[in-house]
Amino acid sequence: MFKRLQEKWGVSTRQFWIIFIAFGLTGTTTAFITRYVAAWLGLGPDSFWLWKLLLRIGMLLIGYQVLLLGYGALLGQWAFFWKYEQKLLQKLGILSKNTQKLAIFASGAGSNAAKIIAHFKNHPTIQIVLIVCNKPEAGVLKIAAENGIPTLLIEKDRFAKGDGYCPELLEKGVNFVVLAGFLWKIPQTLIAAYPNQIINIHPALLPKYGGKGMYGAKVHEAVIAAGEKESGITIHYVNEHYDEGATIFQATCSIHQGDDADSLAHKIHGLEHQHFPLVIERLLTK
């Protein structure tokens, strides 16, 4: 049950338990305050039932939510609980749903990009508004054209040492960035513009087999050479270092005798295509 809930929220194990504790503290505190307020108002077993019901509803709709945000902030999980509250307000019709606009960065054939595009093709609140690529011959550009999605071809000096193409992203209204096989390091300029709003997928179980130069077939070859019994994928936030951002989600696959880098790559691609679009959706709708 806990594992399914963690996957639904799209958070790391550590973050999951911190969030779980915040919910527990909020529930306990709300119950204590409700009893205190009831006593202060003189409400007891013989009091009119409607007054007690209104008190409980008020504490649930207002007191509980305020406390939840407070504990979330104290435990360093404000972003999670603010999104949680926004989703609740949207369900109640108090807050209108905001459209999330994604940019996908990719350097190659674009198989992950294709799965993400297909997954969100008719989504009510999530749109793919831009494909960013650093290679003019990359297959992902053809996928973008077939789906009518604008593209942005970037050059290294401006990306790494200039403005990171932030003006173009902001012009498209991009508020979330997905790296799907993008091979350049993300500059600090872009990270600062999108704090905790850039995620990447890595074809191994980080922190193993990550870092500069570890991508694609090189990762699978290293895993096979080391005699590992399992590998998998890691979806993580992006920071200023290669593959060192906080883990959001991991999935594993077994490595059998006779597997080589190619067969392992096939298994990893299956995991990527299965999980990446779902994790993105959980992050943006939780």
Second form
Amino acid sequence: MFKRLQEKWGVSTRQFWIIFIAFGLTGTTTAFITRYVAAWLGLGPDSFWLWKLLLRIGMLLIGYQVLLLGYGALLGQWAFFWKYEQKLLQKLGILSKNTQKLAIFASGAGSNAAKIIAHFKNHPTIQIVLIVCNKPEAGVLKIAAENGIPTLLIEKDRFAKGDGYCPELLEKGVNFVVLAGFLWKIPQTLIAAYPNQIINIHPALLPKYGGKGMYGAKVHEAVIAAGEKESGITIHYVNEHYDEGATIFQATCSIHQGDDADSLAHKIHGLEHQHFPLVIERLLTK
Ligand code: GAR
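Complement to the form predicted alone: the form predicted together with glycinamide ribonucleotide:
Then the entire complex follows, led off by the chain already shown.
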């Protein structure tokens, strides 16, 4: 159950326990303060139930939330709790839902990008605003043109050692980045600008068959060579190491006798197309 919650929140194990402690401290402090406020207002066991209920609701809606932000900030988790509060306000209808603007980073054929674009074509709150690519000949650029989505062709030095193209992303209002067949390492600048807002799809069951140099056919060849009976896909948050961020979702497929890297790639692509758009939607609308 803890693992599931950690994946839903998209945080490291350390961060998860800090957040857990912040919730615990907030609950205890709110209960403590509520008792004092009740005494100060002269509310006791014999008072009219409605006043006591109103006090509890008020403390929960205001006191608890303010304390949560306070403890969150004190424990270095302001970003997490601020996002948490914004979502709550949106659910209560106090804050209007923002449109989520996605950039897809892809440098291959772009079959995943195509599925994602099709899935969100008329979505009420999720929009694909930019395709980022590092290969002028990549198929994904044609897909972007067919769908009228702006593209950004990037070069390695500026991406890896410069500003990570953050100004262009911010200028387009991008608030979430999806890597779909993008093979360069994501620089710290970009990770810092988009904390827990960059996800990747990997064509194997991480932590196996991941890391530098493990992409596309190479992954499937290694899986077959190792005699695995099963492979699959992993969708995960991106951190500063290749394929090591927290897992969001995995799906598996069987490997039969006679399967080779090509037939496995075909099965894996099927899984990716089936799940990736839905996982993105779930993450951005939860
Ligand atoms: C996908 O299978 C994706 O999992 C893989 O590249 C392929 C891109 O296909 N990514 C990696 O290997 C990352 N390590 P596509 O261009 O048809 O979407």
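The term rigid core refers to the maximal set of C-alpha atoms that superpose within 1.5 Å between the two forms. Not measured: the values here are computed from a predicted model. Positions refer to the first chain, counted from 1.
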When the rigid core is used for the superposition, does residue 35 move between these two forms (threshold: C-alpha shift of 2 Å or more)? yes
After superposition on the rigid core, does the Cα atom of residue 67 shift by at least 2 Å between these two forms? yes
Residue 26: with the rigid core matched between these two forms, does its Cα shift 2 Å or more? yes
Residue 49: how far does its C-alpha move between these two forms, core aligned, in angstrom? 9.4
Rigid core superposed, the C-alpha shift at residue 58 between these two forms in Å: 7.4
